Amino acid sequence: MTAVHQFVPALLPRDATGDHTRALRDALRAAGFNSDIFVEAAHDELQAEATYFEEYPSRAQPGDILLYQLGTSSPVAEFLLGRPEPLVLDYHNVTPEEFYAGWEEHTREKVALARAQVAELAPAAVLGIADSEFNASELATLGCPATEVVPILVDLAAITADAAEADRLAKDHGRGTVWLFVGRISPNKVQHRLVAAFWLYRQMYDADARLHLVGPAVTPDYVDALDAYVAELGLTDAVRRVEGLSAGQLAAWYEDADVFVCLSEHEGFCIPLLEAMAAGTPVVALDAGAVGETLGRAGLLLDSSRPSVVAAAVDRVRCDHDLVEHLVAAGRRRLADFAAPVTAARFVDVLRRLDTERSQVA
C-alpha cells in the first residue's frame, strides 16, 4: 500500500499548520494510504502524533510520496533535498523578508532562509499543492513542475462560541462599534494602518467605537511600537490586544464584533476571513495578496488602505443593514468552498492521481 508521509517543522497543538496536518493524516488513512508524521519538533501534547523526521530513513519504504508542509525555515528542507523519494510541497507560504528589515532582523534573517529553501525545494518536487492561487503563482515562479490549488484544512463548523465569554463580551459591548482583527501583530499585518483607520472613524462616525486586535506578538519592536502609537493618538481605552484564546473563546470575540477589518499587505490564504464569515460578521478588507481570492464576493474588497477609504467602508457596513445581509449570506455560501470534507476529499483526489501516475510510469 503506498504511503504519503507528511513531514513538518513543528507540530502545535491550536495551529492551522498544525490542525491542517494531522486533519490531511486522517483524511489519508480513510482513503487507504498509510500516512505518519514526522517533525523537528512537536508540543508536549502531540508527542505521541509524531516522529522525529531523522527516525525516517529506518522506516523509508519503496513507493512512499513525502509531502512537506512549508511554511518557515527548517532542516527538514535539507533532509528532504538529500532524499530519493519523491516530493510533494504543500505550500502555505512565508512572509517577504523585507517585511521584518528595521524591525526584527533575527525573523528578517529567518524568513530569508525560509524563502531561500523554498526556492530551491520547489524544482525538486514533483508537486506542488498550494492554499490559494498566489501561492501556486509563487511556486510555478521558483520552478516547480506543477501545481494545484486546494485551500487549507480546517474544520469550522466544529467550532462552537464560548458561552460563558460571549455572555461576558456582550455585558462589556457598550454602544459604539466594535472592530476586530485576527492575526499576528507583525509589520506584514500592518496593524498601525488599522489603528489610523480606527482613529478617523472615531473622529468622523462613532466615537465611542473600539478596537479589537487578537493574535500573538511575535515582533517586539513593532508591538511595541504600535503601543507607542495608539497612546500618542489617544486611543489606549479604545484599543485592546488579547492572545491565547481558546477556539470557543476566538469564536465568541468574532460573534461580538460588528465588523472584521483586515489592512493585512501579505496573505498566502486568511484564515481569519473564513473565521469571520463562519460567525456571521461583515468583513471590510485589502485586496492584498490572497485576500481577495479568498474572500470572494463576501465582504467589502478595498483597493487602498488610506483612513478615508476604510473608515467610509466601515461606516457603510454599519448604517446599510440591507448589505450586511447580503455579506453575511454571501459569506455563508463562501464557505461551503471550504467545507473540511470538500477541502479533505480534493487533497486525496491529488495525491491519489499523484501515485496513480507513478505506477503507470513505473
Second form
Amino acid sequence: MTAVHQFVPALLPRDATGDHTRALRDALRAAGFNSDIFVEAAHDELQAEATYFEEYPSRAQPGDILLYQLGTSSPVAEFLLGRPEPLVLDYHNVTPEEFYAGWEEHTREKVALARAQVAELAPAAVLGIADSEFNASELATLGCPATEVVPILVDLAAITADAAEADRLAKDHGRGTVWLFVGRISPNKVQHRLVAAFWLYRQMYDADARLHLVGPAVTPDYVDALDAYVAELGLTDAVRRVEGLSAGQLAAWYEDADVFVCLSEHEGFCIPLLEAMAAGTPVVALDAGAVGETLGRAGLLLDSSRPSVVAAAVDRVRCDHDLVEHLVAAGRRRLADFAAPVTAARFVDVLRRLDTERSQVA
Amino acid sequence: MTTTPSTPISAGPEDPSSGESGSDAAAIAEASRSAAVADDVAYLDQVMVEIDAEVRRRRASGDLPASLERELDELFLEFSPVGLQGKAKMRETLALIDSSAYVDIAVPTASNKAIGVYIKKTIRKMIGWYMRFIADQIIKMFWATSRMSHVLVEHVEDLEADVEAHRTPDLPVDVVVPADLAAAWWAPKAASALSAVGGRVAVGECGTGSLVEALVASGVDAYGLDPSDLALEDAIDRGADLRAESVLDHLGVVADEALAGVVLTGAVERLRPNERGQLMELVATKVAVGGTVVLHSTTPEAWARSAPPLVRDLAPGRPLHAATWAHLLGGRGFAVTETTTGGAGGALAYVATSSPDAGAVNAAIDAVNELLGGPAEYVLVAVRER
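For the form predicted together with its partner chain instead of the form predicted alone, what are the coordinates?
Next comes the full complex, and the chain you just saw is listed first.
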C-alpha cells in the first residue's frame, strides 16, 4: 500500500494549514493510502498526531510519496531536498518580502528565506499542488515540472455561530453599517487603506458605521501605525480590533457584519472570503492576487482600493437589498465549489494518478 | 499534468419524460446555465459602472476633493517607519539611535532570595572583564553607525533643500484641453493596430472618450482613462466605459498581463523621468505577451513651438523623440512594428474642409509645414514579444 506522508513546519489546532493537513491525512487514509504527519513542531493538543520530521528516515518505505505543506520557511525544506522519495508540494503561497520592508526586518528576512526555499523546492518536486491558479503560476514560473490546482480543505459546513456571541453582538449592533475584515494585521493586508475608506464612508454615507478588524496583531510596528492612524482620524470609538476568537465566535462576527471588505494586496487563496459567503455576508474586495479567482462572481470585485470607490461600493451594498440577495445567493453557489468532500476527492484523485503514473514508470 | 482550476458545475438530472435525448437536455441545461452566468456578469458589471458614476458624481459636486485621498495616504505615512519624512522625524530617529548606543554591563542583581543576589553579583564580578571587552566593541560599532546616520541625515537635508529650490507648481489638470481623439489623424492607425488583439484595451488620457467609442464600435474591447472627470461625463452618459483615473494610477492596480493593448497619448508628453520609467515598467507588466502598445506624442520640436505657454512652463517633463520611446520599449521586450509621422502643428493652419480644393490646399500646407518645422506628431506601434 502506497504511503503519502505529509510534512508541515508547524501543526497547530484552529489553524488553516493545520486543519487542512489533518483533514487531508484523514481523506488519504480513507482512500487506502498510508499517511502520517511529520513536523518541525506541534502544538501540545496535537502531539499524538505528529512525528518529528527527522524521524522519518527510520520509517521510510519504498514507494513513499512525500507531500510538503509549503507556506513558510523551515528546516523541513532542506531535509526534503535531501530525500530520494518523490516530493509533492502543496503550495499555500508566501507573502513577498517587499511588503515587510521598513516594517519588520526579521519577518522580511523570514519570508525572503521562505521564497528562496520555494524557488529551490519547485524544480525538485515531481508535482506542485496549489490552492489557486495564482499560486500555481508562481510554482510553474519557478520551474515546477507539473502543477494542479486544488483548493485548501476547509469544512465550513461544520461551523455554526456561537449563540451567546451572536446575541451579544446583536445587542451591540446599533443602526450603523458594520464593516468586517478578517486577517492578520499585516502590511500586505493593508488594513490602513480599509481605515481610510471607512473614514470616508462615515463622512459621506453613514456617520454611525463601525469597522471590525479581526485577526492577530503579528507586525507590531504596523499595528502601532494603524492604531495611531485610527486615533488621528478620530475613529477610536468606531474601529474595533479583536483576536483569539473561536471558530463559532468568528462565525458570529461574520453573521453580525453588514459587509465583508477585503483590500488585501496579496492573497494566495483567502479563506475569509469563503467564511463570509458561508455566513451570508456580502463581500466587497480588491481584485488582487487570488482574490478574484476565489470570489468568482460572488462579490463586488474592485479594480482600485481608492477610499472613494470602496466607500461607494459599500454604500451600494447597504442600500441595494436586491444586490445583497444576489451576492449572498451567488456566494452560496460559489461555496459549493469548495465543499470539503469535493476538495478531498480531488486531492485523492490527483495523488492516486501520480501514484499510478509512478508505478507504471517503475 | 497541468490543468486549469475546476469549478465543477454538476450536470442536472436528465428528465426521461421530456422526450429529448440526454445530450440535448444537457446541452439545453448548459445553454441555460451559460445564459444565467452571462446575466450575472452583466448585472455586476452594471453595478460597478453605477458605483463609478456615484464616485464621479461626488467628485463633481465638490463632496470629494481630488486631494483628499492623497492626504489620507500621506497621513498614514506619517505614522509608518517607511514613511519617515521631514527633518523632525529624521532628527527624532537620530536621537533614538544616540540614546540607544550604549550597552550597560551592570546586569541587575535583584532576586527574591538573598542567596540569589549573592550568586548574581558573584557571576557579574567573575565575567565583568569578559563582558566589558565585548561591550566596548559593540558600543564602538553603535557610535560609528550613529555618526554615519548623522552624516546621511545632513546629506538628505541638503538634497531636500536643493529639490525644494527647483520645485515648480503642479500643472493644473484643466489647462490640458480634452482632445477629440477619434478625429485625430492617427486614430485609424490605432484602430488598425488594435483590431485583432483579442482582449481588453486601455486608452490612457482619452479626453472626450471618442476614440474609446470608435474602438468599441469597431469591435475592440476598449475602455478609457482620464484624470479629468468633466471631460468624460458626456461619453459616460452615452454608455462608454471610462474611468476618472490617471494611466499610472490605473495600471498600478490592474492584474499582471491582463491587458491586450494600451493606447498612450497626452500624459506621455509631460511625465517626469521617474514617472516615465514607472509607466514603462507597468506597461511591460500589465500588457500580455503578444499585446500591442500604441503610443502617440507631439515631437519635441513641435511641442516647443505650439504647446500653450502654461503647459510649456509648468509641465514636469517634455516629449521624447519616437526613437527614444522605441528604445525604452525595446528594452522591455517590445518590438516596434510601425512608426508614422503626421499632424498639423506647423506654421500654417489648414483651410476649412468646406473650402474649394481644400484637399489639395491642405496637402500643400502639410508639405510646407513639414519643410518649415518637420512633422508635428508621431504614432508608434509596438508588440510585446517576451
